[in-house]
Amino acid sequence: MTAAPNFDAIVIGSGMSGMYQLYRLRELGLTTRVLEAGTGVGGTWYWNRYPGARFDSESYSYQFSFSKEMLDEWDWSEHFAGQPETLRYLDRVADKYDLRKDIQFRSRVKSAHWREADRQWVVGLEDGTSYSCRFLITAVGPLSAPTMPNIPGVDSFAGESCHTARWPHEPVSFVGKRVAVIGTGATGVQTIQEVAKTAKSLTVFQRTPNWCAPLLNSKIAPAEMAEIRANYPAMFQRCLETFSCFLHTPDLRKTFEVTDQEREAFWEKLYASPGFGIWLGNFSDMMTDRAANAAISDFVANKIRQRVKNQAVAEKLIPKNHGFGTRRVPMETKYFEVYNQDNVKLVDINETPIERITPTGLTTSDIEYEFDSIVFATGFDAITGSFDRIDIRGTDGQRLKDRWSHGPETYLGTMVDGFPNMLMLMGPHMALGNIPRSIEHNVDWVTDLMRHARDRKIVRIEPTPQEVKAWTDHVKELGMGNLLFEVNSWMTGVNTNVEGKQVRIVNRYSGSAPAYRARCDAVAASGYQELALAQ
């Protein structure tokens, strides 16, 4: 006779998806343990404490919608909240629903192995502790596995150094210091514009410039907060209806259906409006028509030239190898103006590559620099990276990392054949978009499946290989013709700092969020007939 599992479910990660999943599994009466590597809840907002870290979707659209009590009692201070405020909000959620009593902190998961004999997962921690569970739910996040650059001597620097995603919990001052920031992605942009305010000197090492647009953040006065709160039902309904669950959604017109004057006026309005509108609320053909994309790219390039005084520097800040919106668009606050400051220098490492990190700084092909601090804003092994760092093995000892060596294969972005009872939150091939909106649907769908299993005493759930292939093929087909998938980025799985991830793949669903939800909901309505369920 086999032993009963320690828990009905183990959830890996206590970010927003792990927190909400715990809340919902409690409603089902399932014994649940959340395993968290950190010392607190919050996931992304726990780890990413770098200067300038904040939302780039509107605060009130990013929060949980499941609790009217929380919606009524929480006031946002800014339209795009900073990391400290966001973490305070998530701590409040954890306190309100007493989530921490089922979360085990300082518990980094090292392995998860399926045991067919008793249909359980055995989950091992780095400290040697192990637990068993019937269902394994991964809430590891699409951007939670930071990568350091492949530069010789990267560990040799004797001064202060840190990756943006592993920022110290205590305050870090750059006053009067010589600082280097390596990387100009979204976290790099936010960090650079803050460090430049106090550093004696800031040297930015850029490999790939990014199209950036103004965030245009502002404070929320009490009267405005009351108005926002009164509009919550309509706002959340709009998020359900838009393409990516944001408040912004593509304009139905095409770029060249309007006059030159109308097009220019429309773009000027978007550029002067807060948030993602310039990216997500643009003409409907911006991501599929090359001429349309070239036109908006020219518009934004001219904005950069207007904002940066030194035109040689401006040209270095304008991307030449990808069009506007084909990579994630960092939202900024006077980022380009930073390069007008006397204490800021931009180094293009395509022209003068970094050859080595040294104990006192770093050396490029032409200069040896000395620094007091180095900030590594070098991004993440995105989407699949957090899975790769855990030794996940399914039936017959098959490793998930090997299975995905040529790109992820999933069923609805939530399951993989050969890995029974493993359910992924915000996994590959899901509709990502505005993350909390996607999380709530994903968790609710998983919870309904778990309820179905509980009520029918089902102990084994697995998609068929045919359904996995069909969904994976569908995701790839949706990517055809989308300019985003012609560009190297974390959204297409390319990371030069990770071995084996130099080939472009389709690792995310690019259809609309309503279409994705409709497909998932149809599966549930059919009684999960596409899944192999066993008692």
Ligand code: NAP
The other form holds:
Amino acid sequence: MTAAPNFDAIVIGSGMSGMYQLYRLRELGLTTRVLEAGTGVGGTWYWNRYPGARFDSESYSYQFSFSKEMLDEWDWSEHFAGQPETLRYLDRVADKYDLRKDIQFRSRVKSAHWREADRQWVVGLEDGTSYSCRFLITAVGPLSAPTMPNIPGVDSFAGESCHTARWPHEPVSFVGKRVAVIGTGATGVQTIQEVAKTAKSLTVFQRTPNWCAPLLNSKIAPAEMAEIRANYPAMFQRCLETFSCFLHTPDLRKTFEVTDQEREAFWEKLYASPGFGIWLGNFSDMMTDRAANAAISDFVANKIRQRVKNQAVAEKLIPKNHGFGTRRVPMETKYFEVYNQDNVKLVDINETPIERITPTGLTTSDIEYEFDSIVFATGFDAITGSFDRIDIRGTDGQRLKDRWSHGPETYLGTMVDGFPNMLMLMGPHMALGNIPRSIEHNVDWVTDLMRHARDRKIVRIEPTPQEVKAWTDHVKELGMGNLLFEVNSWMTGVNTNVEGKQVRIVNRYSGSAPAYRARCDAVAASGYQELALAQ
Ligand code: NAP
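Form predicted on its own done, so how does the form predicted in complex with this ligand look?
Shown next: the complete complex, the earlier chain at its head.
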């Protein structure tokens, strides 16, 4: 005799995927509880309140498409909206669909253990409470486990300090302050641009420069918003057809197929166009042909030389150990011009390493710096990190963290054998791309599977080891030849601040989003024959 679970489904996280999953599970009539560590919805857009945080993708292409009412009523004020506007939008979605009544806030999940006897997950919170559920849906986000740098004395600073993904809800002023920013990824770049406007002094500690490109954001006037809205069906259709669901998609030509003049003109146009075009809309061989990649890298390096007055500083800002686009390209707004300001100093910590953080600042090999504030823009234990932070145990007590110690193994990025009834949204081996577009497909697929299970009284779902191996091998093969997988970054699972994450792995699906969707849809159309389903 076994007891019924507390819930049909528990969803961990109330970011965009958790919110949408809740909405869909309610439609199925499944009892659902969302457990959320924060005090509000929004995930990434709830946590990352750092100065300058904003979309790097066109706002309208990054919203939910499932709700016609929201599309009709929500006006975006900028082509690349700032974090406050995006969070207001997500709050509005939560209000409109009364999502909060099934979301339990301030509830960080600490453990999730599978109990084979009654085919339930037992989910434990940090405060000691626990709930049981039939299906466990992780909506924990690929970039949600922030990492502090492994610098001696990191906790000893007595002034204001904060990781960008743990930014306070109250406004933080840098006016008249001596500020340090450590980290120059997409987050650091956005932060630096903003802090440089008001700080008395800003010292940027850079370990690896990144290839940044102009965002070229602008306001959206009401008439333009009406045009954008009228085009929504075509725009969402385009997102479904492009390689990574973005509005931008690679140009079919190859770099050296065109004349030198045509190539220069094309790159000039991309550099002067808003958004990710220069990264995602470039020649089709940019990420696979070394000579092509070197050529676009030279083009962007020259732009940096033109924009930074001090050529010694410009050289420090030009990446030397990886080519353009092989790491996520941070989008910037006058980022390079910041280094022309008298109040800004760039420290290359390869030349003068940070030795320790002190109560009053930090010490490099040559200088003892004093600061009022230190901003840690030091990134995330990406993709698998948010899973590792939960003690997830499947059949026979197997720990997911151990199972993935040499890299993730998944079925379609959504399931793992040995972890029955666990469904992952935006998990490893997923087509990330334009994330909301991927989320909507991923959630709809999981929802269809849940409907299938509900209608047939299926209480146990597990992929076979053979299918997990086949998908994992397929994802690894797709990565071969892509220059991105030859470079250390969160996209290859490397984080120097996390033990055991110094070796590159394939943690993301790098095929096309349409191909990924077609594969998933074929599985559903076959009645999920590849899965072991039990009543
Ligand atoms: P990140 O790209 O991983 O950058 C972290 C930075 O911190 C790097 O410059 C890294 O240097 C540095 N760092 C880490 N540990 C350090 C240490 N011990 N000492 C010195 N420096 C250290 O993280 P992120 O900037 O937060 O961005 C992560 C991702 O979030 C982005 O790639 C993007 O996908 C997403 N994001 C999106 C947006 C947007 O859409 N608007 C905005 C921000 C972020 P190394 O490079 O040498 O490791």
